[in-house]
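In the form predicted alone, a lone chain appears below as structure tokens.
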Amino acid sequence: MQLQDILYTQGFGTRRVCAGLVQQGFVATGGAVVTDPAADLPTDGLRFTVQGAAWEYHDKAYLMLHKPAGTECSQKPSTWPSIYTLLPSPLRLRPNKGAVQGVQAIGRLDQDTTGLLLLTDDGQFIHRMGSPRHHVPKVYEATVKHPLDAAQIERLLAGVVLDDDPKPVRAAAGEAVGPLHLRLPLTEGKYHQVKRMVAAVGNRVEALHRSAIGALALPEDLTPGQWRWLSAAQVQQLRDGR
């Protein structure tokens, strides 16, 4: 592939942008500043920097976070800061089909809720990942108000009504795993289900944290507000619901 069309998949601007930031001899593989953008490079396992930045070639972008409280799943927040803020530009800017540029969050948390986020502009992985029908389990760890008994967790597993659906919601499975801490794995995703839940069962939620979504936990070393790629083998993991 090209130089600038390599650059202009990443998210780095414009193919006009692209071409000249490779001309101003901005962009470097293997150590050599390259400055003709129709330089034919093999993607495979590319690494590169442009204006002395590092970054590697991503056919797709697969991507997890550690949300942090106090920020917004969208790209035009209303009150908080946008989750988008705090990746790089190139990730923002990826050319994507449709009017959305950029990486997309697959689900949302609430402002108030942290842990593992994932995002993507792979719209065939959005949809595997956020359909109700592929049932991917999400885990939840609650700080509750009130000290959690054995009734209450009987009634999560048995199914709680919430006010917008006669159907009773269930969890996966719960356990407690402290006095004040729950946890409790999902596979619906309903608007604010884990604390409308506990509020049907007689307790309320204090703090919210999600620690996995499938087989994939949150690394104790990824701290909030960091993100970092997906590596092969987690992305078909989390593809076979593994």
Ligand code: URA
Second form
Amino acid sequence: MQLQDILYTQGFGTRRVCAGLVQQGFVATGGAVVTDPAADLPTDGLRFTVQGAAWEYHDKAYLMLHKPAGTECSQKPSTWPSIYTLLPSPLRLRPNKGAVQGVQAIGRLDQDTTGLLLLTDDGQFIHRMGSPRHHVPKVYEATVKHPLDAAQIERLLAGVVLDDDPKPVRAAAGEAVGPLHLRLPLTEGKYHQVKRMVAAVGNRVEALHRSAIGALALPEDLTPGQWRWLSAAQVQQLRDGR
Ligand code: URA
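Shown: the form predicted alone; wanted: the form predicted in complex with the ligand:
Shown next: the complete complex, the earlier chain at its head.
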């Protein structure tokens, strides 16, 4: 692919801006500056720098973010800063044929919830992950106000009725990891689901963290606010519903 097109697909600006970046000597690969915008490069595994900042070519972008507290998962936040401000601008500006520009969060976490959030510009992947037939459990770690008891866990597993649907929602599993620490894997994703389920059994969520989605756990070395590309194997695993 021509270098100017590579930069364009990766979100570095219009085709004209990208050609300009190359001509001005701002783009290097393999340690050498390339000044021909039409230089033909293999994209597979391509690494390059733009004004000194390192980038990896990705045909589609799949990433994980450690969402910090006090951020909204909306492009147009109402009160708190948007999670999208935590991403470098190419990820927000990637062109996406006929679809919304840039990566989108797969589902949302509340403003005060922390933890694993996936983002992508692959519309089919978003659709697949959100499908009710795609039962990848999302694991939540809730710090609760009152000590947990066996009856509360039993009720969460048996199913509780929330105010917007007469059909009970149940946890796929659930365990008291400590007296005030509830681990709750859920396969659905209703609005405020964990907080409402916990409230329905007479307790209260004081803090909420998502530690895993399927087999993908939030890496311990990914600190709040940091993001990372998913590997091809991790994307495949999630696609397969694991
Ligand atoms: N359940 C909640 O209550 N909040 C979240 O952010 C996610 C799941």
